[in-house]
Structures are given as structure tokens and as C-alpha cells.
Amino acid sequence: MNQKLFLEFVNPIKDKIYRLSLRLLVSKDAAEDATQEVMIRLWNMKDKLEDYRSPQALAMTITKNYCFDQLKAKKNNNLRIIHSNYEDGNKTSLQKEIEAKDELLKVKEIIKNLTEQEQMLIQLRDIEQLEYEEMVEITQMNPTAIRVALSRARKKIRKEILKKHNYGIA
């Protein structure tokens, strides 16, 4: 695979390695140096992705490992998960967005409150919108197991909303 190639293919994924490394280190710059470094990884290995079912699903398993890596290592002691991605787009009032970003916000506190395997299932499946085949492919876990997962998180989710609201559930 010539230069060419490996841009073709790394071009799509890119932002996928990094708002999944941002994920799990919070840091902007440790997520940068672990997106570097997957790709690094990834050119060191661009004779052999060819064999890969699915070089996306290894590249975000490289990065996902990189992070963990990382998170033992100590090197990023912050174990918050901010995703400072979003945009209104409408841009409609004031307090429309306000809102909307105290919402995120809340959303943001209630995933960090997850656990570990709840908050890279609700990245994968949820903001990076990956298939369960390429989730299993990424997790090592059995489809059923992501998707009863998933759901349970979903679902942890949703009652602390409603409760955040008053809505008082059971």
C-alpha cells in the first residue's frame, strides 16, 4: 500500500480515531497524540490492512487498546468523559441553545457515571453509529452481550434524565 492508499483509507476514519480517543482520555491533546499514534501504528502495519476484514474496526480496536494503555499507564489521571463536539446548527434562540447545551451537559454527567464497557458501547453504537459486527469486532464481545448492554445503559440513561427532570420514576 503506497501513500496514496494509506490516505484513502486512513482520510474517513481519522475523526472516528479521535473523538473515540477524546472519549476515553477527555484531554483534546492526549487524544491528539493517540490519534497520531494509532496512525503511526496503522502506516507501520499498511502492507498487512489489506488482510483485515475490516481495517476500521481494527483501527478503532488499536485506538481503544492505545487509550486503555494509556489510562493504566497513569498518564491521564482525568477519568471524566467530555465530548465537546456538539453544534447547534439551527442556532434558533438564546435560550433554546443554552438549554440544549445544559442538556449535553447533563447527558455528558450521567455517561460519566457509567461504567467503563457503558461508556465505549454507548461511544461505538450511539456517536460513531458502528454496526454490531464491527462493535464485536472491537469489543470481543458476543452481539447479544453488546446489545443487553446497550440497552441497560440506555436505559440507566434514561431514568437519570428523568430523574434530573423531576419526572420521578420508578
Contents of the next structure:
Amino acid sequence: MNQKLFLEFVNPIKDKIYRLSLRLLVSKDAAEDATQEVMIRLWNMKDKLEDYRSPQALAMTITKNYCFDQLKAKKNNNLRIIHSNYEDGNKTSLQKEIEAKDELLKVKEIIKNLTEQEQMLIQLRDIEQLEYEEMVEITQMNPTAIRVALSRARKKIRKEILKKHNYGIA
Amino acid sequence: MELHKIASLLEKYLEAETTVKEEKLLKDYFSSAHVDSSLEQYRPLFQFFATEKEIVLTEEEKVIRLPRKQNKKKLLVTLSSIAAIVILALSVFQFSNFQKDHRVVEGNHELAMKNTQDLLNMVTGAVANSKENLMYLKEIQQTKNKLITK
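What's the form predicted together with the partner chain like, now that we've got the form predicted alone?
Every chain and every other molecule in the complex is listed next, the one we just looked at coming first.
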């Protein structure tokens, strides 16, 4: 596989890799580093990529493993990943937009408090809209376990949303 | 879409029994303008999923930096040419040292003089010898004259 073919292979999945890293590692810098690391690993095994049934799933698996390793390392060091994604506040600050954004931020917060595995499943299923077969390949979990965990995650989210929603009314 | 359909899809969704297609229906419904007020609380969730999918890698140049195209063959060629240059340099160096070692040792000038004189004598001897041989050229001239006068 030469450089051109490699770029063609990487192009459709690079954003997915980045989004999954961002979901798990939270910080943009960490996610960019993770994406770069995954790219390097893929490049180093570029001649073997064609032997895999689904190179895309392999790329996602590498991403997942790398991010989990990073999280584990951070935990062992007793450090928390610092996430400060500063954004310039030049956007039009219409009240409605703020409210809408605020609601989305709440959802983001809720998802962030899920376990890493649940976050990953939500990312793969609800955001990337992957089929269960693909998820099985990426996560190396069995399909039933995926469904059970995903259902639990979704119910957790609903519980938190309802809690926040009811507070809003009261 | 009717409300009860959406509600039952939501139940299925929570049990993780929906297909990707059905989840897309839910997403479309919640991103539309007319979400039923009883389901309003789910709107941000599905909107969040949609916006999250929009995130793209912006610092692409920084992140996707491929190693320069350099296969093993090229590396081997580079390495061997470096090795060749080193060997060449070393051998020139060694050779110049070698020559230095075999120069006439200082204080042996007499011997050197004698050797040189011998050599020059040999050269003069050889020149004298060859000079005699040059006499034969006259013969050639005579023969040539004979041929031409004919």
C-alpha cells in the first residue's frame, strides 16, 4: 500500500477516529494526539491492512485500545485529564442559541459521567450509527453484552435527563 | 409521524432493540420543528447526537503527518554509499601514511645520492645504446632513396 492508497483508506475514517478519541479523552489535544498515534500505527502496518476483513474496524479497535490505555495510565498516575477546550466567544449570542447550547451541554455532561465502556458504545451506535456487527468487531464484545450495556447506558441518560427536566419545571 | 409510534420506538430504543434505521427515524423526528411537548425532554439528546457527528478533525495537517516515503532499499543504498565514502577516505589516509613511512630516513643522504647517480648512469647508458640503434635509420633512408629514384 503506497502513500496515496493509505490516504484514501484513512480519509473516510479519520474523523470517526478523532470523534471516538474526543469522546473518551475529552480534551481536543489528547484526541489529536490519539488520532496521530493511530495513524502512525496504521501506517506501520500498512502492508498488512489488506489482510484484515475490515481495516476500518481494525482502525477503530486500535483507537479504542489506545484511548483506554491512556485513560488507565492517567488513572494510575492519579491525574485527571485536564480538558479546557477554549473557544472564542465571537459567535452571535442570541438567547435562544445559548439555551439550545446549554441543553446540549447538559447532555454532554451526562454522557461524560457514564462509564468509559458506555461512552464508547453510545459513540459508536448513537453518534456514528454503526451496525451491531461492526461494533462487535471493534469492541470485541459479544452482541448480547453490547445490547445490555447500551440499553443500560441509554436508560441512565434518560434518568438524568428526566431529573434535569423536572428540576426545570419545578 | 404519529406520536404513539415515536413513543414505542423510544421504548425499543431504550432497550437497545432498535435498528440503525429506526434510530434514524427518531433522530429525524427530534430534529424536526414539531416535537410533541410530552417528548420535549428527549429533543436535546438526539440533537446532541446529530451535532456530535458533525465534529471533524480540523488540525489535519498537524495530525496526519506521514513518514516520508523511504523504503528499505533506498535506506540500504544510502547506507552503503556512506560506507563506501568512509572506506575510500580511510584508504587514502592510510596510503599517505604508508608513503611517509617509506621515505628515505634522514641522515642517509649519501646512500640516496649514490642511488640517484646509479640511476642516472643507467639512463645515460640506455640513451647511448639507443643512439647506436638510431644509426639503422640511415639504412632506411638509403633504401627509400633507391626506391624513389627508380
